[in-house]
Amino acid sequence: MTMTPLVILITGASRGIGLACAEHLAARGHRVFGGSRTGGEHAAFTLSRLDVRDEDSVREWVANALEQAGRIDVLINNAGISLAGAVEEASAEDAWALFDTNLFGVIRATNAVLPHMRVDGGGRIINISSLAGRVGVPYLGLYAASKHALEGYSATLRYEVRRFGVYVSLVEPGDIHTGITGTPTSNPQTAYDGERERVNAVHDANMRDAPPPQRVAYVVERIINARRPRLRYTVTHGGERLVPLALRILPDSWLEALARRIYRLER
């Protein structure tokens, strides 16, 4: 386990999982710059305002971070949003700003950071993604096909950048207590009506019962310190536990049926 005070850099750090990552590595001793499109203050880390979106925005904080620090060890890309609703209720544009954030905005701080990591010969990239990367969610659906590509790129990348010393990792999250909140599709259908609230009503109890983001920021920890981090770590509770094993085992016509009852999908 490495003791070397190192240079991380967070997006989306003002609240839930980025917020936890960065108190938790800066107590740790760790130098964290996080970046959120709010900005803010904190005590205990430098907060400055990102917008993932923005290639300027990007490249302007990760050139203040290099500017202060002199490197970059770590990065976490963890900016995300949710778009709740039917599949077919989401327009191109719901999609298109889902995967701004989600996917090109990953694609836009890790191509600002890796020059720099490859000059120095090593790092590591830690991208937050989901449970629902790895399976299809209800009502969730364009949210879990921004994290399959996700888990795609960050896959492939780990190919090609583990010859210069930088190693990229997945985190998986199940249902993780932050509060977010999925944004309505713009193009409500009735046929959905009735279903799509009890499928709501699901994930609002999960969420509730969900650990705290604290979780996650114990599993980056653990990917910062290994000598040789792997693709994938898991955060799970309770039965989702059983999810990655389920994927490998049982055929995909037990795994819908199984996620139909989860959800109380109609037949």
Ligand SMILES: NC(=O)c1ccc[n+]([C@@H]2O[C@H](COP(=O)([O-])OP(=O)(O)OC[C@H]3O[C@@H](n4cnc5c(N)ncnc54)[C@H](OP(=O)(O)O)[C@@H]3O)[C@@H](O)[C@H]2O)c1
Second form
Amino acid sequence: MTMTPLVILITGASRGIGLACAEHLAARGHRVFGGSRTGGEHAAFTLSRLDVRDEDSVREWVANALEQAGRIDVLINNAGISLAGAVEEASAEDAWALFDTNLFGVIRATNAVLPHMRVDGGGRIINISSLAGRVGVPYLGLYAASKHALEGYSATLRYEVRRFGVYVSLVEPGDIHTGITGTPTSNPQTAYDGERERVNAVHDANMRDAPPPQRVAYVVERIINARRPRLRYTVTHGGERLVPLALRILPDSWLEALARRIYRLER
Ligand SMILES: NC(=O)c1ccc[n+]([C@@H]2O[C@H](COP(=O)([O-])OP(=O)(O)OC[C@H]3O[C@@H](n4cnc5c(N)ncnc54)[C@H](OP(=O)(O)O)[C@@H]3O)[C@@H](O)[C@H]2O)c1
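Starting from the form predicted alone shown above, please give the structure in the form predicted in complex with this ligand.
Now the full complex is given, and it begins with the chain already shown.
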């Protein structure tokens, strides 16, 4: 795409990665429409109320942007939540709330935007996944599952909509320094005490040393400006940089042994 101002929609734009993307792209001259449950105001872009778990809210948000701007060039599906705890400690309701935001929220926003992109002859859909969409992560298992689902959805959607000029890409950040916190799971089990806390301490330390969300905004801008964006873009630092290569060349048993050491798992 060229440097002409684009109309860009970003879910979850009130803070963290979504806010960094919105501010960065607005500063580049693009017309940005952000949304989040709390909404709010921002001098550089339009920030309105949006709940990606609510179909009507998503439709209204998209219709409002279309009414004001006349078209949509880019959709950035960024809104996401996390869930912290062992997989067994999560209820089906916990899992549902997580998937309803991280996967079904993406489906709702994408379905609302795609008909317009198809008619207009193209666009970009950028889904904010995670390195946890490529590997299992102890005590963030359902979050990893939701991002794995997002990966499968996005890779398939990319096959189907490219002939309409729509490119689908995934951004896979490792740890990024934002305020995201995992909601605790509903059914704590004493069997996981000790190890859960040790692993959470590793997650917390990784988060403290993580790069700022602007790193993701630069990658998103690269995708928007690329003539033919790739399917996957990672945003990593430190040892995380080895993950994509390790996934390609190491057998699963080696990856598992490595992760067990990194997270200090008991066996
Ligand atoms: N931070 C990391 O280390 C990291 C790493 C890899 C991937 N990611 C992914 O990056 C994305 C953003 O994460 P972040 O770290 O920036 O999180 P964050 O700081 O907690 O921000 C999340 C954003 O999503 C919005 N949101 C949550 N539920 C929503 C809903 N139902 N409808 C609309 N908006 C909603 C929040 O606003 P309201 O509360 O106002 O709704 C907020 O603007 C997520 O998809 C996350 O999985 C993050």
